[in-house]
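As a starting point, one isolated chain is supplied in structure tokens, in the form predicted alone.
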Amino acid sequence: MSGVERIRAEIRELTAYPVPAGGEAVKLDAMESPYPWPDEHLREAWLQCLAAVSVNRYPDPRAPALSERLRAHLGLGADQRLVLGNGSDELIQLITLALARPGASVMAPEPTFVMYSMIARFCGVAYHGVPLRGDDFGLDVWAFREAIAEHDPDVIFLSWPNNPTGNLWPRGDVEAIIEVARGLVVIDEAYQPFAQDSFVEDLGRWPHVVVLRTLSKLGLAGLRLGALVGPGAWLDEIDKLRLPYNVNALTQASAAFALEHFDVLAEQAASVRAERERMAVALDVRPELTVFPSAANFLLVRLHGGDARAAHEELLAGGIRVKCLHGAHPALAQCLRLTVGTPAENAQLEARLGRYLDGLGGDGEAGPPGASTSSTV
């Protein structure tokens, strides 16, 4: 065997998660925040921040300093330990390399954040997939136990709200599965901040629980930071495969910044928050779509009598992006995840959608439902 024959077959199978090509336009697609920072104020003291780091030399890579105010901010008993990633996405990696033993397995439910599915295939786990309830997205708690007893898998990801849903599931279905499960159970708490909901207070009360937690959707994409909290009989062994100088000095010293200034950040969320309300209510009215209820900074939205890709290119053609979801899992069919911009770009986002809509005739029947099943989502 010689050339590329020699990497993995299911590797080969795989296709590169889309990343669409930046330029001018609304950017609603990504679940990130519309606000930079707010004032010149807070830039200049920022960049006096980082004008003091020595980019020559390695990061510590323990972050010290970081850990500390991140430990602070979660209000983290001195029992439960911190492990600091290059994003969440870093993260789910570790972990799952940490249990891929042979025949080892990740669970989640379906549809939901791409890469717990697309991780377990980077690392050679079996991956099982629960449907959620077609009808609206919630926890089939039944069919989740069900699957946990045939398969008793090392890991199972829920993402609390869910990617693309946007639903918090009651804190009681989580629990069922928790404790059930024997394994380790991650609750990433991407999106925490729009669901003011959380576990971190529960760490502790169940031994395979841990939590996972991002700056990203709080205007800190560009950072690249996760953290992943709970029991240090769980974190020492995972942090083993952490790589020693994985969070730069420059994530290290800006995100140590903004926990400083959090309130900033709270303040940016509560408006996302405000603004996804009444984005709901506005697009709810239109009889061709239904509007999911979300917990989380985007709407997931469904077409009927219209057609989700064509939506999709008519936003683009006015400079606005979303996600058309249509044809990543069949639950999806016909469904936009709208990300909650500013007030104006929300406005425009309605305007073009609305337009769109107007120019759709028919009896509002859905779409046919779309039969592809690769995801990413």
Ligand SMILES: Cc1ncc(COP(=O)(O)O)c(C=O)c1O
Contents of the next structure:
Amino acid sequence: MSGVERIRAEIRELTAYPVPAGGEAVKLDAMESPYPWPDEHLREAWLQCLAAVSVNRYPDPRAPALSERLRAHLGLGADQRLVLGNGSDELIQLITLALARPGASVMAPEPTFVMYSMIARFCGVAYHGVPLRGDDFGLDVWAFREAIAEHDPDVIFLSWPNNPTGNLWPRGDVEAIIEVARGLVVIDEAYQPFAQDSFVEDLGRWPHVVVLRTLSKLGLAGLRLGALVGPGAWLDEIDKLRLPYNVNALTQASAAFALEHFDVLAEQAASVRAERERMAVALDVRPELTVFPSAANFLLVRLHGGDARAAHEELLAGGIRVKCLHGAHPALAQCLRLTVGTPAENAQLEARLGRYLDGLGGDGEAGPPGASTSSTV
Ligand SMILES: Cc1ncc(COP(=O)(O)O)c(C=O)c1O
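Starting from the form predicted alone, produce the coordinates for the form predicted together with the ligand.
In what comes next, the whole complex appears, and the chain from above leads the way.
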């Protein structure tokens, strides 16, 4: 065997996680917050806090100041541990690595956050996807419990709310899975600020449940900070795989600062929730669209009669980037995922999407440019 063939075949077969170059005026594809720090004073105070960081020194691997703030913010009891990651992506990787014995497996509903299966592949671990219900993306609890009985997965990832479908499964359904799982159950609450429900308060009820959080959807995606919380029996082991300086000093200082001013971030999340509700109603008026219920900062929509790829191109031509999910999973045929932006950005999106839908002929083909009769969705 020579050269690059020494790299594992399953890695060579993978396509790298696609991140488009960006540059569009309106970026609504990655569930980022559209809002920066809102006022001069806060920005100034943050910069001062960064200026005080000694970047000539390695960061403190225990991140004591940030950990203390985060523990207080989450209301963690003394019996719950906290492990910080360079984004929650990294924590998903650490969990999977820690469990990657020969014969180990990861399970998740499908479609869901693609990194669960990608990371399983990176770690050489089998992945079992259990289809969500076709009509409403609900958890098929019976099928899930059957799959658990068959595969006895070492870890189950539940994105709650689920990316990319946006829905929040009833707690009872999640608990029905927890009750029969024998491995670790990770409740991934990346979108908790928009769902306002959490299993953090339930930590300790079960010995094999942990919760994953991130600051990414709250306006701090560029910082890369994720948090895993749960019982020490699991977290102490997972923490052994963490590289000591995974959370850099500027991120530690910035995140601690952000938690001190959490009311600002909470207010921004509230604006996003309000816009989500307004947008869902506005889009739902169109007979060419199904808008799925969302408890996250994005909406999943399905086009009827149109072509999601063509709509995506049309939006790109207008400087608006959303995520086209057509082709990502059979259950996502003709679907787009629209991150909720500022009211102005959303209005632009609605207008351009409306223009595309107006141009559709009865046969689903786009009509000639200018055939539009109304400019909003
Ligand atoms: C469900 C879910 N979990 C985790 C992540 C990763 O977030 P982070 O930016 O913290 O790595 C995402 C990102 O989109 C996500 O959708």
